[in-house]
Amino acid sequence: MVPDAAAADEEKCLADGMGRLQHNAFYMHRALDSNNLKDALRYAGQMLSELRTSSLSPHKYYELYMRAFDELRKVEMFFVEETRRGSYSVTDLYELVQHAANILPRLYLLCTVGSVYIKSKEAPTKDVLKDLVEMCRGIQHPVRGLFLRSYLSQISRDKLPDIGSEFEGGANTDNDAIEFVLQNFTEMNKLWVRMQYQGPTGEKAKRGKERSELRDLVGKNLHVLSQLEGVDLDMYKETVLPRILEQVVNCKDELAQHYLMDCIIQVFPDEYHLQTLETLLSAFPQLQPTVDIKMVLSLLMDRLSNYAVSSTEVLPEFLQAEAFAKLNSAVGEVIEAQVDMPISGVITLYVSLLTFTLRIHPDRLDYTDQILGACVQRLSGKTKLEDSKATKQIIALLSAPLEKYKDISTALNLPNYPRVMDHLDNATNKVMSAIIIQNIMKNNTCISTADKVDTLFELIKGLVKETDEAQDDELDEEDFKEEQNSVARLIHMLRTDDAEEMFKIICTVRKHILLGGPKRLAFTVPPLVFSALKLLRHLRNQDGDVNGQEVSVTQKKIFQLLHQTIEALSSVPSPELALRLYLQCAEAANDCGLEPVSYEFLTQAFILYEEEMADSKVQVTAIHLIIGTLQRMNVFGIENRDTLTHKATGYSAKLLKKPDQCRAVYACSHLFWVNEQDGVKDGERVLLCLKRALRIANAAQQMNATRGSSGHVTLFIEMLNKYLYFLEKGNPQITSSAIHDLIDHIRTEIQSDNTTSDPSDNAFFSSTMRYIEFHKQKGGSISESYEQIKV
């Protein structure tokens, strides 16, 4: 309730000396209506009066003081009028004000009257604001004579005796408006810095707040000083800037020291900035511990750098400003002085010169890593960093170089690049490598050697290794996923033409991603495995170019390798995974003409599927897998290829479900018959396969009449596919006698009373019957093989 008090006290304050004000305001009007000055002074000055009060806050007098000042404004309109007229003298006027009974109103009349002066052009310029800076100095109560001071600075601004200004006096007017502009400056700054030591200590965080309200009032000068046309570089250089930097040194206060150089930085060309850099850094180390350096000294690097990207022409002159040492040196004694600053602040004023730095020196590399190392040696004795505010900066400096060079390479090539992920915590480093990542596949990266690949993956070890269970089990099984995801896709990045280094690079990424863990390996083996057969591609379209050259390595290395790097899997375990794997393989060294190599890839295929696959739905997969991966090989002698078919026919009739059963013994019927040149053509065993899926096919209706469902037509009409196609192949065996037979027992199935009718059987077996048609009616070989099977 009392904070509640003070401000409906406050309220009542601002309303009683609004009223005042108004109600002597108004009769001010009035006498200055009937041209009796010596009323209108008088009412003027209690008008202003109210301007005295100590009741209320900066904000709440700010709306008094705007009020008084619309009001002033009146009042000069009509001295002006009048002094034109000649009515009265402005000089007259001017010692005239000087009469009013309290100091505070005098002056602000006087200022006003002072305007009317410089206006007139009866007295110099630069003495009447000398005058009237120095008689503000009456006012020593820090909010008065703030407002005060602003509204000098305001009725002064567009006379001062700039280069240009019709109030232009002479030689070096210019330094009147610069000197009248500092000394106003001046005293603001010191009554803005006393209102922290005035008033009850309990109070000094509700001052600060005052203080932060009334800045710009103290900020304006400094605007005004930039706008001058007499501050040229030299003169900005050789006064106006030490006089500044030695008013907030000295007043050494946070506040105001923080405001200040932000202003500075703010409100001074970039150009200026740059010529005097060793003077305006000078200043930090001498700031007080407490004020938050790193993010003004952070803006006057992203200032520069933004100078530095607005034109090439400007480059020339940060070489020459040896802008880069300097800033270096500042953030290193600005480090060292301030103690107490956090590891985050460090870290930011390291990602803005790192940043600097990138803009304006892309080529030295060196600098770039020199930044990296003074980060590193911040960090050295530091255990992993877990702040947040501390990691994303890290993120930003450690991206950086990547954004600019959008190229991993020449991040690898600095040293202290490594060191400074070191310090990530697991979660972050996460997050890093991910980032590396993503620049690699956005950029089209090729890491085309085995030592950046060796150190790519150190990098990025936080996705590749395995770390504490407890936080894998912690991350989303989804994040998890897409983490992998991106190492494959990675992996996949990682190429050259050298065949010798193309096999190093594969070893590397090996010896990394074994030390992934079973839950990893099932990502990253995959595309491992196909970079190697990748390379066994490349060595066989090689092989009539190497003319004699010894090559190291073989295509048996890089099998063996692969066996190894398969094998791996079983501790994941993922049999089907695996099963693919080799007979990608497998079927690699059929094109290699490497028949024992492919012979143990289907073999360790098998033994996969007898000893890993108990679920009937992969074994389905699986055995169609095997078989198709067999049909496609030519490399295998008589004795071989027996034993291979016959494997996978025993299987397939070994499986759980009839119509399973049924569909893989036919699809065997393709290993007996293969239709390119030298392939095999052994009609009889296809002839075989196609009697035993019959055969499984009836037992598998029989049993669905014992349990009353309805029958599996469809196998059968699938089987007369199959039948038609060996017949169009060529096939001896296959005899039209047998499709008739099978054609009339497919239509007694669909038309039997206890089959319910299926009407995807009917559209399968009716399109069936077409093709039948029409090649019984196009001519040819072909159409002499179906005219004998009636439809």
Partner chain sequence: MVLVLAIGDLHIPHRAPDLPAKFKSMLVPGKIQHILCTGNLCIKEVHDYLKSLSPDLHITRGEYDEDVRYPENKTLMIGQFKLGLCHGHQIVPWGDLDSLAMLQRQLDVDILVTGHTHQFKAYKHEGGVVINPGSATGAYSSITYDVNPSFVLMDIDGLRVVVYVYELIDGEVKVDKIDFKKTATTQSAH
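Moving on from the form predicted alone, kindly provide the form predicted together with its partner chain as a structure.
Since only the chain itself is given, any partners or molecules it might have are not part of what comes next.
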């Protein structure tokens, strides 16, 4: 309840003060209107006496002050009028106002008259200002003194004897304005610091807050300095900065030092900072140990970084000023000095330094590496980082070179880059790995040597390696898939045209992905397999004759690798995927002319089919893939071919559903007829298959008859189409009477009462008949075969 009561008290106090102030102001104006200067001054004095109060917080005092300020403007206008009219001279006024009873009102009035005095130019500006700034020493109370000096600063602002201003004095007056402002600043800072020691020690926090509210009053002076024409680089270097820094260091106050250093950096041009870097940086170690130097230093580096990119002409200045060296050692010193700085603070500093370095010296990879090395040093000896602020900063640290260099190889070449990553915990590593992969994908970078691939996979091990940590289970399934798919995409970026090197890359990738455990293999194995298949093709495109031996040896090595890699999928387990990949390899081996290798892969595919595929839908797709693959292969001798086709046909006939059986078996008919020049064209075996399929279709018909359904009709139409196909291809075993019988059979079934006809069957049949008709009419050799079909 006490604070509230105090606040209410304060409100009342302010209200009362305002009331009295206005009361006196009213009478003051009345006196001014009737030209009664004496009375006016008396009321003015009374009015200004309200500012003598000690019972207001700075925040409330400010309100009172502003009111008084407004009133004094009117007083000033009156003075200007009167002096112009000649009723009083300025010097007279200057005398008169000093009769005010109390010092504070006296000084406010004096400053007001001073303003008029300066404008009249009856005395050198510098003299008037010197007089005023000295006299203000009379007020040593911090709050009152600050506001008084602030008033002085405000009214003198537009009247400073700056170079080129109307108030400039004669020769050798460059420093006058600067001197004045510096002196006012120094005194104000002293008052401001003194506020810290007022009042009971228990209220330290409250005082800190109150001081913060007033800090801009002090900082304003620096702002004024920055605006002076007379403050050029040399003046700043020789006079202004040293004087300001002297006050900053000597005041030994944490709040003031932090604020003022900040102020200096923000208020003065970056160009100046660059040229006074050493002086500025030398102040840092002299500051109080509790000042948050890293923030100030970071601010400085960030500003300089931005300055660097503002124009290209600026960059040489940085080199000339040896900015990097100075900042680098400053950072080191600060970290040494502040032993309690949390690791996140240390990293933040290095992030700022790195950003700076990347902008100014993008080609100096050694600087970047140096900074990373310094971080490694600071991180070593600590356990894996878990502080989220620190990890965020580390991610920023590691991302900056990626963004700048764009080509990840540059970052991979920095010896310290992986060392920093080693200190990340698993979760952060994953985040960073994702950023790395994104960078590679976005910039379309190819990583073209096995060594770089190795380094890269070491970096991203959070994504690639299986860990024992329970974290793996916590991860959302969608997120995990996305993660692994990004690794899969990455694998395609790891390539080179040099076949030998490419093989090494593939081996390296394989080495790493095999550490991924069953959950990851299904994602990472396929892209690796296809990379290897592409390499095989590349090898075949090369001039095989020259190093035919070598090529063959490498091919066999690659197939071996493929075999072992796909085998790893059994741990997932992922038989469907493995089957597909085995079939791909079989075809590739076929293209290389390696019969035993191809046979082996097909065997593996068949084994998976036999042992691992129980679902009928899965079986249907799988058998068609096997048939499709086998149909295209020409590397097999008669025995092997017979074994494989026998197997395929056998499995086709053993599928669960009759329609599936029929379709698979007639697909097998193509195994015995290849449309190429040297392709097998075994008309008899084709017919055997077709007849077998037809028998199955008939069986299907029997089964459907009991249910009254017509699913088999489409099978017969398909069979018809197949017969026509082989007729066209010139299979002598296909007779027109067989086709004729089929057509009749279909017609009967469609028109039969037992079954409900399916319109799509009708359409299929019609279009098939149209097809026959078309070929009859077309003429040519095929037409002859069609001739004989009675429709």
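This structure is a prediction, so every number in the text was calculated from the model and none was measured. Positions refer to the first chain, counted from 1. Rigid core here is just the name for the largest C-alpha set that superposes within 1.5 Å across the two forms.
- Core-aligned CA deviation for residue 636 between these two forms: 2 Å or greater.
- When two forms of a protein are overlaid on their rigid core, residues whose CA moves 2 Å or more are considered shifted, and residue 11 is not one of them between these two forms.
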